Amino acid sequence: MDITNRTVLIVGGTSGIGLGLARRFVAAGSTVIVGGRNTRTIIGLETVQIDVTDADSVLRARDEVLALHPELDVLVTMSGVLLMEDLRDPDHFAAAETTINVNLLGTIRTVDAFTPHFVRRGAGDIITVSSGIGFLPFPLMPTYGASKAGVHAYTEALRAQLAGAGVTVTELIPPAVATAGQEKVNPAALPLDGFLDEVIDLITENPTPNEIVVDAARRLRWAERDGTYAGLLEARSRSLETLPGR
């Protein structure tokens, strides 16, 4: 994927993993407009406001995106909320609903809006974010993994459909990247920049992978073809005694 002189839109952007790559995509001389539901601390960056569950709110930010950005050819769609659940509690439910809303509905919502533009244009680049632990999944978050794995699914899908088209669609599978608070509760996390050097010569390669999938994240992807998924269910499992009650 060329990353220079392109214009791109990067809903969920406004901090971690998609503000860090709206600054990379900037470096290498190309058009960034940041989406999300805050965008008052982005500074030197244009912004949209945009809410991926509400689907109103989706179909304003395309409107007045395209209207300013007719040629808006990259398109990232990464919100997310990443939230601990304990099964054994019904409470957990609204948890769970959340994460389904905004991190598998949302992208669903989100790419829906922008696929005819892209198809209409014959050419430009989606990507989706999903995760790891949608391949292998850490038990304490059980939602967020089933989101995540239904984000890869409807990638695969979204890619198989728009063949033929002249739309590219790469699906981002990170590992657990120091953003967030990530560093503090995960002393294995990557760190921000060194990922997104990792990204950046994946993505840039010709052609684009279907999947970026950086080193530490290969583990997960491939982790029931290495043959090692049980052990590192098992060992990802020893979470759940920080549960109340456990």
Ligand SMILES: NC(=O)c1ccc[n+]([C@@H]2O[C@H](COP(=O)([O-])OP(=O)(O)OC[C@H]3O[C@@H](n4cnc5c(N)ncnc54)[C@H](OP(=O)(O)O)[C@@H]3O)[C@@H](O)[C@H]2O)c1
The other form holds:
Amino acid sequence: MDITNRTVLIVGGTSGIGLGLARRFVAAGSTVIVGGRNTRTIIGLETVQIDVTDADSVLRARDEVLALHPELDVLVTMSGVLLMEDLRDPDHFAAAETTINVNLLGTIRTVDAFTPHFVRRGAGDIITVSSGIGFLPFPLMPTYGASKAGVHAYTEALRAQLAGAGVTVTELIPPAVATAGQEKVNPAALPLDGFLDEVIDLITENPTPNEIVVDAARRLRWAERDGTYAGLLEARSRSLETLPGR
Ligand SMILES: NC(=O)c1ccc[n+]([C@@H]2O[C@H](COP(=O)([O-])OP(=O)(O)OC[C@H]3O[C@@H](n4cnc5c(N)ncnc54)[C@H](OP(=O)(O)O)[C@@H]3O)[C@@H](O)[C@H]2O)c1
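Beyond the form predicted alone, can we have the form predicted in complex with the named molecule?
All chains and molecules follow, beginning with the one already shown.
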């Protein structure tokens, strides 16, 4: 994928990985718009207000971006929340609902809003964002893993449905990255800059692979195939000891 002369919308680009990726695209020569609910703190980038849980907001943002940038040719659906849940406490359901609404339905709403534009153009790139946790659960974040497994399956189907339309569909599968609070609780989380270096190397391959899997994500992505799934899941289940009352 060429990243030097594109017009890119990163929904969920107002912080963390999305904001870092936005700056990489800009540094390479592309025009970037970042979207999210909290756009006020963004300096030096064009922004659009968007709440992916609200269908009207998504359509408004789509119309605003396409009015200014009818040449839009890259969409990244980065919006996500990373919530912990104790499944023995029924109150977890609120977190489950939010997680599915933002991570999975938010991805679907955003892709739906822009698919006609991309199909009309007959060209462009859609990049969805799942997680290593979608392939190897992290039991402290059950619905998060379910939402990202859903994003993976949806992305595969989207790619199949857009085949022949000139639109490529790529799934970014990050491992733990030192953003969104991970930097405080997970010493193994990758520094953002190193992660983005690897992402840019992979994404600029020609043709771009269907999945962007940096080195640290491979053991999660391929655990089932590699026969390491049960052992890794057991090790990751030890995190449950941090829940109150365990
Ligand atoms: N960090 C990791 O370890 C890791 C690992 C695997 C996958 N990922 C995935 O990577 C993506 C980015 O995560 P991050 O670590 O960079 O987290 P982050 O810094 O918290 O960024 C999350 C982004 O999602 C946006 N967002 C949240 N709720 C939204 C809503 N209702 N409508 C629109 N935008 C919304 C936020 O923008 P506003 O707050 O401005 O709305 C923000 O731009 C997520 O999909 C996450 O699941 C992260």
